[in-house]
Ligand code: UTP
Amino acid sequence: MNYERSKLYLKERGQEHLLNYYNELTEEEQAVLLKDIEDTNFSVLKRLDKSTKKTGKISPVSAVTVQDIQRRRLQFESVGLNFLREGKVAAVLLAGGQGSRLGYEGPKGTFDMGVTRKLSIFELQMNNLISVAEKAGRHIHLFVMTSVQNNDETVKFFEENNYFGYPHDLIHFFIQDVAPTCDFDGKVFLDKKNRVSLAPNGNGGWYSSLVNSGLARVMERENIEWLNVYGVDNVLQKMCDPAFIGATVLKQCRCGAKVVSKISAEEKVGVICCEDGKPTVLEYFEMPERLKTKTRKGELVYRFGVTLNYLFNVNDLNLTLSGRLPYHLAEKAIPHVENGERIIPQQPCGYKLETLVVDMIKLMGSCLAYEVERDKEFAPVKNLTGVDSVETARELLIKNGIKL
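In the form predicted alone, let's see this chain only.
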């Protein structure tokens, strides 16, 4: 796309200001800017969810509880293991984040949880995947979503660690899609005079990013029917859990969510429930106080907190999600070019456009809430100290017999 075509293209979209500094750029910088403009998906600006969210009628969700699972574990596991042995299930690791909140430079998955030895978050999770593969008697395809910022470091870390003993041809890396950032009036920012400001498109963008990367052909070739998507934050994450897979299949649900019982009404986790009869996840700040604290027989009525471990049916993803996920506005302090200078604001100045995995659950129509024991499967690492920290996660790892 040349300058004149770019100018017309941007004018039709109300974004012609992106060429304000074009004449100040070198020929090479001009080419970079024109390529950015050509590659940027401006259409997402038409899908913004600008309305104030109105919560529908909220009701509790039924769940397969820890006690239910104990009674039916053999049945659930038998079904799940058959799916794993037939290669119908793959894992998707969301690993695009950095370790900055831990005071660490680098991809979060490379953070060392060890005390007397090296033990990264990636290695902890890969060890769990290897255990499942050994139980199933077959290795499982793993798709790892990275970001533009950490992809090279992540791939290099896996290579340097010999893929943690896993067949490297079954690990597929892909970079999360990005969306333009904009000011409060919808004008897209320039990150530099010759670069459009872009940011990852939210955790709901994992599947579209996977497909856009070309890896859908792997799923088609291998006849993969289910994807177990999970986050890098949780060092006790159990992925491709045969009982979880079997329960979701037997309950004839289109997706499943691993949940834990909240430790208190104020715990800051999203809660799975029903909204107007459909499964949904309400963030802790969205839940009305009267519902958040509601109890029955001494238990919270809305007690099932999500752990970012979901199971999705591939066919249903393809049928349900095509072009339908809304983009939400996240107010952020976004570095950008203003009056010819790049500034780093201290206060929110615009929006990052994010899709959310919770919207995927709504569109799927049915979701099995599958309760797990939090001390065995929920050790999030979000902070260096305090709640959900490196400290608390290490304590739980030791409690589960893992040598640090």
Second form
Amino acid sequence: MNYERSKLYLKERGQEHLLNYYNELTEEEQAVLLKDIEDTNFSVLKRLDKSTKKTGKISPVSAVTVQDIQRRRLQFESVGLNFLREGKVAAVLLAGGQGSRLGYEGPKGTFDMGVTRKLSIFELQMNNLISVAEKAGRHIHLFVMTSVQNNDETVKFFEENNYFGYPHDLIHFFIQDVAPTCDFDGKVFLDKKNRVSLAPNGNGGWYSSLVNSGLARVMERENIEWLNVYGVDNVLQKMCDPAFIGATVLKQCRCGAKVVSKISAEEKVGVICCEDGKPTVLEYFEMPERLKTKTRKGELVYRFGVTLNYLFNVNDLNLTLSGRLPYHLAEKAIPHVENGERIIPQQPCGYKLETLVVDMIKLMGSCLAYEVERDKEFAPVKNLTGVDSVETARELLIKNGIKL
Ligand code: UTP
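Having looked at the form predicted alone, could you now put up the form predicted in complex with this ligand?
Let's see the whole complex now, leading with the same chain.
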């Protein structure tokens, strides 16, 4: 696209300010800017979901509880192990986040949880994947989603650690798609005078990014039918859990979600429930107070918090999704060019546009809520100290017999 066409193209989209500094740039820089403009997906600005309120009728979901699982573990596991043995399930690690709350420079997975020895989050998670592969008697394909910002460092870390003893041809890295960032009026930011400001498009971007990266061909070649998606920040993450897979298949659900019982009504986790009879996840800030605190027989009615560990059927993903996820606005402090200077704001100054994996649940139409013991499977590392922190996660690791 040349300058004139670019100007017209931006005008039609209300973004012509992106060319404000064009005349100050070298020829090379001008070419970079025009290419950035051509490559940027401005249409996502039209898919913004500004609503925070759910409008439908909210009701509780019934879950397969810890007690149910204890009773039927052998049956669930044997089905799940068969699926793993036949190579029908792959793991998808979401590691494209920016981890800003942790305030750590590198990719979150490289964070050292060890005290007397080195023990990264990636290593902890890979150890769990190795255990389940041993139990199934077969290695499992692992897709790792990174971001433009952390991809090289992540790949290098896996290489330097000899892929944690896992066959490296079964580990497939892919970079998450990006979306433009914008100010509160929807005007896209410039990161530099000749660069459009872009950021990873949220954890809901995983499936379209996987497909866009060309890895769907691996899934087809290997006849992978289910994808177990999980976040990097749970250091007790149990992925590809045979009982979870078996339960989801036996209950004939199109997806499954590992959930934990909330510790209190105020705990800040998304809760799985039904909206107009369909499974959905309400974020803690979306949940009306009256529902949040509602109890029956001394238990919270809406108590199943999601842990970012989901099992999705690939066929159903292909049928239901194809880019229909809404974009949410996340208020963030975004470095950008203002009045000719690049500024690094300390306070939110605009939005990152994020798709959310929880929105996929609603699109799937049916979802098994599968309750796991939180002390054994849920140790999120969001902050350095306090709630969901390195401190609390270390305590839980020790409680689970892991030497730090
Ligand atoms: P969070 O919602 O905690 O976001 O991610 P974050 O960016 O890692 O951390 P903060 O909010 O800046 O502190 C939950 C999971 O989703 C992944 C993260 O890597 C983590 O595993 N994620 C998040 C992505 O893969 N891509 C994204 O764009 C956002």
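Each form is matched to the other, and the largest set of C-alpha atoms that superpose within 1.5 Å is called the rigid core. The model shown is predicted, which means the values in this text are computed figures rather than measured ones. Residue numbers count along the first chain shown, from 1.
Here Ser100 counts as shifted, since its C-alpha moves by at least 2 Å between these two forms after the core is aligned. With a cut-off of 2 Å and the rigid core superposed, Lys187 has a Cα displacement that reaches or exceeds the cut-off between these two forms. Glu16: CA moves 2 Å or more between these two forms after rigid-core fitting. At Gln347, the distance the Cα travels between these two forms is 4.0 Å after the core is superposed.
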